[in-house]
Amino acid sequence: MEMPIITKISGPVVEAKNIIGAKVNEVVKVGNEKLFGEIIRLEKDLATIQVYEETAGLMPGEPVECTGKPLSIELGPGLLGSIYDGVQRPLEVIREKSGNFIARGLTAPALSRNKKWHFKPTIKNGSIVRGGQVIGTVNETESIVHKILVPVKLNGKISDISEGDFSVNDVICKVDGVEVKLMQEWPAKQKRPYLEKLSPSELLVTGQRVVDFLFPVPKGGTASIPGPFGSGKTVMQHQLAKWADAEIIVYVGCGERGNEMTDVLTEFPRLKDPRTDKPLMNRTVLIANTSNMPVAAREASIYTGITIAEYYRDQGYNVALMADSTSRWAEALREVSSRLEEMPGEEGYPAYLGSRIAEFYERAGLVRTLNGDIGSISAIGAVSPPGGDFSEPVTQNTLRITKVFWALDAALSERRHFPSINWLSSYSLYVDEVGQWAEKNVSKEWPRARAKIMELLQKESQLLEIVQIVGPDALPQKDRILLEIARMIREDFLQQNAYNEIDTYCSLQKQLGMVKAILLFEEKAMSIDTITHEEIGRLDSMKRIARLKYVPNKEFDAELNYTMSLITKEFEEIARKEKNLKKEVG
């Protein structure tokens, strides 16, 4: 049998002939330096190869060898608080061996074979288990349990468990026979089983007001941020990161500047975890494959995140994924697609293109685990659409999937309005979920709240064609009153400051107590006739209100009382002038 040789080179893609009993998918060696590669067409003995490392230099007639397996990601005790690339190369470890820079043809171990674990286990021996069963625990961080489970293939009675310090490549148990480790693996591009898929309704609560309060996302939701270059997707993202309400976060930067994914990998291990008040890494998962890094590996980013937020999903944990950006992933299967000369969709992508957008959220979701657990997958992606147009493939065939739209607008982000979500062009299909959600958990007026804050945008744009028209002079008083309004709905509510240390996360409970303010504010100004807006700016309780925003939890109560009584007394005060203003005339 005559060798697997390379026989032609095209960028990323390479083809081999002489390949006998491969299968799609399989993970192969390529060249001399031993490149990483996988399978994606077959036909006779000739292999198309799609290489997730850079083949400059490579040449026709290198060796190529084949492994047998698909493209594995290694799941286990380990996985958190590491950074790894696009095909789950520790970094930091393979920075050791190599400087700053990756040497081709490196590679090591996802999950460190030398560290020990202590493994206690939940189950007696001779019990009966089944796959994707927990069978013991390993505490992974100070934050969290990492629950081992049998392989999701693997029945039968357990034996030769016993509690102790093992590495993730020992044996720590036995079913029917069959050996279990700490670790396992799973290919990327298969989704992991579950029971039942649930409609998921609890809030993710992500501390950013426009989205908790106007366009939700539950847990196990799926929402896309799309925006031009400068809207803020990256510190948006960022900031859903560092603070949305999940108990493991996996951050994956797909094809981003360097520059941003240096932000996360320094800013990330000095954050504090707000519930444990441990470091913020001690529950994330970083996956950095920038633009300067192989295209192939970036289009395998996206599947290894996945991959390794299912896993601890069927440990019943909530898992929030990040990925920034879906576009740049995209471009990478428009760029392979080429080099494998399929004919172009739209724009050049492929016509696949909708249909592996659609896989990939839809591996996410609220499901009941093999072991009878809830867990849940919140899969939150960027979109980087050229120029802003939304009308772009990525951008609607996102559209079509995702049951959230934070549509980020240029013009806002030019006005230094952040977060730069459209409230008009913006929407969310879990509200009404998520709505009786919080009417039991937070309060039974915050979706009659909402509502009255959506129509006040509404008719403030309305207002504003017809001033465009006319000129704000020629409307009423009560008109401009309620542009004076929505400005402080604008100002003083949606617009929030990231790098405020008070402000960047504001609490239900505080969201709430804005919102009640201004509302008690608008309906105390649309009940005196002869108030204009100008008196309605020289009032003391809107300043109070504009400032509610950088006062601390602890403070919050107390000073939103003293805003509403100061509204009341400024407002009655009003009121009894305009009567006795009444009586004279009268």
Given for the second form:
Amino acid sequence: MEMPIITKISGPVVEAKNIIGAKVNEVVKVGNEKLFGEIIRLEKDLATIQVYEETAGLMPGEPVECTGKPLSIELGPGLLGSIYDGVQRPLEVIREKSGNFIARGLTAPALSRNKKWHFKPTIKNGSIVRGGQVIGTVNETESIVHKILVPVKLNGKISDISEGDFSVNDVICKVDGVEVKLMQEWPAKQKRPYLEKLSPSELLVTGQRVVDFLFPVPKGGTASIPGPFGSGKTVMQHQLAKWADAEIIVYVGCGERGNEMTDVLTEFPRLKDPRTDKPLMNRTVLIANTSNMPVAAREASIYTGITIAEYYRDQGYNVALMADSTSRWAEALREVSSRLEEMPGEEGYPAYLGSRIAEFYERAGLVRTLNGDIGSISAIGAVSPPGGDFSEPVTQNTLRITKVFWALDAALSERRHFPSINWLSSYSLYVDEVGQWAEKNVSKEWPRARAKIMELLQKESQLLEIVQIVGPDALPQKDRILLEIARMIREDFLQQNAYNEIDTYCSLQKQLGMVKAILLFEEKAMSIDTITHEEIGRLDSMKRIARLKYVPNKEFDAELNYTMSLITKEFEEIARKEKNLKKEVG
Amino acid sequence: MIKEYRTIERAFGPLIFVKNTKGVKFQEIVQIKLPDSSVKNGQVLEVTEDMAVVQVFEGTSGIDTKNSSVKFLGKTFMLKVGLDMLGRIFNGIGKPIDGGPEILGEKELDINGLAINPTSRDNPSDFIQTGISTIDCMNTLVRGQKLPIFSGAGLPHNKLAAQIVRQAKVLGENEKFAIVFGAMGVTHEEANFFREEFEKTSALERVVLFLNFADDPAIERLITPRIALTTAEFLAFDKGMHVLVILSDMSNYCEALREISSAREEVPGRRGYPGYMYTDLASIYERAGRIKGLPGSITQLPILSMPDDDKTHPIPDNTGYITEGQIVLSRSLHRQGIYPPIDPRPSLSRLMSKGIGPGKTREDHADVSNQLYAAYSEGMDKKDLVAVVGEDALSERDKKFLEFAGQFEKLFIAQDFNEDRPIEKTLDIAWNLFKIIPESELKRINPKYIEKYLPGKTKSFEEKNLEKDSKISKKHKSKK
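So the form predicted on its own is up there; where is the form predicted in complex with the partner chain?
The next block holds the full complex; its first chain is the one shown before.
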């Protein structure tokens, strides 16, 4: 039999012949350097392979080696706190091997084979278990207990299970004679099973006011952040990764800037999780495939990320996955597709772009796991539309599937209104569900306050259109006051400074408190007939509202009470003066 | 023995197709001997068992299918690098053109480089003072950043780049620095301008120039930024220098990329540029940064001209998605005679917050910058409004913002080509401008800084001394 050899090389796409018995999506080792690749097309004994590493220097005639396995992700203790490239190679280990620059053909196991983990069984010998069931725990980090699951397709009677220290490759028990290890593998492009999907309603608290209050995403929801460059997508993603109240964060840096990944790498170990007071890194898995790393690995990075997320979901955790940016992933699809000489669809993207995007987001959601627990993945994808044009295929296909849309606006970011989420064009289809949840868990006033704020912002935009034509002087006083109040909402509530120690995270109680103050101010201002916008602009309470966001949580209640009473007092004063004036005139 | 092929099947544009080849490597370097015995260089773009597609750097003009011969050299494009490159001038593919000797070099490096491991990168955080207010104060450049200048035809981007090269320094430090200048498709006049500028500041011995002129083959332009960056990586990470890399004009580079792509009959992306342009540009721009534990750094300042001043054109668009911000030149400021015509509103430096603040610039820097943005934007909005409804329709408050915007352009943005403004002076100008608008509108500034820096607020020296004296005398009294 002839050996499988390379016949053609074109960028990341390589063709090989004499490939017999291989499957589509099987991993292969290409060339003398054993570069990492995946079969993407088969035709008799000819295979088309996409290579996840630089292909310069490859030669037709070099050997190709099939592994018989699809692109698989190693799942087990040791994932948290790690940083991987797009095909789950541990970058720290790679650095020890090859220095500051990433050399080719390097392999290293994703999970350390030497480290011992203390395994505690939660189940006894002789019990009957099914796939996906929890059989024991490992304390993976200070904040997360890693649950060890029976591999999905395995059912039967458990034997040889005992407490002890194991490495990921050690056998911890047998199920009907089949060895079970701490670690298992799962094909990246296949979704992990669960019992059923549920409808999400519990808010994923992010501490970002415009998100939580106006355009919320629940645990298990999907959201997209499209925006032109410089509109703050990445800062937004970082903020969500830092503050979202998910137990596990998977951050996929997909074709983005190296220096930004460094930022995450230096900041996360230093930052404390506000709930556990442990370093944020303890609950985070990073996938870093910067824009100059091989393009095919970029395509894989999204799947690597979501597979890891699913694995923690199956342990009953709430997982949040951030992908920055899905456009780069789509471009990787396009690049490979065009090398395959497939018929291009819109803007050169392959016709299956939409279904690939849908497949990815459909792997998110709130589910009942095989073990019977509730787990969730909230998926938040950044989109980088060329020229900021939202009509392009990636944005449109993403909007079709995600339920929350945070439209980043260059005009807002140019005036340093951050987060620059446009309140008129953004939406969340979860508003009602989350509203009901908030009524029960935060305050009864929540849904009504939200509706009122949206109404004011809506009115403002109509009035501003008129102002553009006739100037502000032509507006009646009431409308001018409304403009002032809308400005307060924008500047004092929606704007949030990610770099300010206090303002970077805003609790739900504080959000509602700030809104209540603004709405009280609005109610009072509107109740006095003859008041002018200049008059309210001079009020002390207005300035106090503006400073509320910088008030630390401890002092907030006192400050809010004071502000509310000041509002009442100041407006009473005005009302009284007015009465007197009327009397005098009368 | 290296085999010579005389089997060129097709030649057009920048490509030749060689058949009956054996053992050709992907991306290896090719030498083509023409019938007139002149030699051209090329690189393998695609290879199958018996055919190779080669892109020819100097263009295919003069190549025939009968007598021209092709040699595959068995290695990818390597560049000899050494400290003797400093002060020298090379063409776009790294051959000396200043009449000097060949480079001896210390080692040979693959010009494509390798990706820096993200875990090895160090956070860029050293403030670079360029002496230009709009950059230093509002779009701060830090070491290891890539910050492009978005310009347009006829705007003074070269002048600005020259000024930055002349003035850029890290405060309080005296470290080894070098400038690598990669010019793609520039005119001889532009090249001379830069050379003279470097000579004037006696910086030439610290500069490595790579010049691909407008009349050189376009295909060479694909090589120029890569050899420039390979040189820069050697100087920065092997020799511990702080390297500023200027690449001008990236638009010409992208045009060359499109040319090759269409010659290869690839599926075009937006406006005919190849779909992989983002990836390709990233392989250039991402070669900036710092590495943990190594003293050197690479800071990139690419210049590109936006076709028809359109920021959404694929060239600036893809660039902006990769680089850490952008400096945008404005035609309307230029028409008003303001130099440098940097419009701060669309400009951005993503790494700014890392390089400013106490110990680096000044405590009030971030707030001042935010306030300038907000006030200038508001002023410009009012300007638009005035165009519709006339100035009389504005309120007192609005008029003040309008005045602020005008003064800001005149006193803050505008400065002389030779003026090197220290950051303190820049910040002080800003504070003087803040006097124009009501103090209650300074919402972005911590009140503590308003107290300290707003002119009129600060107590003069005499007052402060008086205070001190009175305190001391009180102490004395109480002791007695």
